[in-house]
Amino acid sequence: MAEKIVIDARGSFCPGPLMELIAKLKSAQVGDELEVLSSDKGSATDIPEWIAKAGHQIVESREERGIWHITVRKMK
């Protein structure tokens, strides 16, 4: 069954948000979602570009309250 995982990347600055993911999907499964919070508004762009060209697939991105929450399915 597909995992969620929430990454609190809040106070850290790009690229810190997308290493973090980075890393957490190394050990990821495929259909796993991970949920990172940023507040870094830097994040909303740099994590969905990188995500396309790795071949992942972004589930939601929204800000609520000063804080990005980009939602990530891994799909290999």
Contents of the next structure:
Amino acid sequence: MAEKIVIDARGSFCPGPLMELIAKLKSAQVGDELEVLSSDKGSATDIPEWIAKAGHQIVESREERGIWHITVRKMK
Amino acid sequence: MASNKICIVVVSGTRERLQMAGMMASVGAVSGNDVTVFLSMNALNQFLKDPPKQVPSEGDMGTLLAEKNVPPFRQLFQQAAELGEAKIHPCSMAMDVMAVEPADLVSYLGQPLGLTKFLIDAADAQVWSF
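Moving from the form predicted on its own, what structure would you give for the form predicted in complex with its partner chain?
Okay, now the whole complex, with that chain kicking things off.
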């Protein structure tokens, strides 16, 4: 059963949110979804770039009151 | 992921340069690149198990980095090694001059490396220096 893991990286700066996501991705199962919460604008563009390069999937990326919610599915 | 060979030479002990080098090492390594870091000169004492309390800044950015919640540069280097399998080596010459042993350095560093071996490794790599 795929899980949803929330990573609260609000208040951190680049590359903090990305590194926190990668650390959690390593231990997640294929199919799991991970939602990163980030207040860092750079991470909102950097995380999708990394995800595309690494071959995972962006499920959703939206901004809500200055916080980006980026949901990623582990594909491999 | 497409892989490049990236060699990062860190000789400065200032916060801005250590931060930028740590960012390059960590993001480079977790993006599938083969990253080697060579720590020498003033950079090396920041990787002692008991590092200096103060990290000097070059300018206003260093002060801001110290105040804001940026990932600490030591954490970035550790993540480069542990999440991205970067190889981080202390310079054997700097260790001799400082009279430190491998056991005095943080555990995620690899074996001491001489310049000759580093230059051979760097021959076909992107080389970045800080």
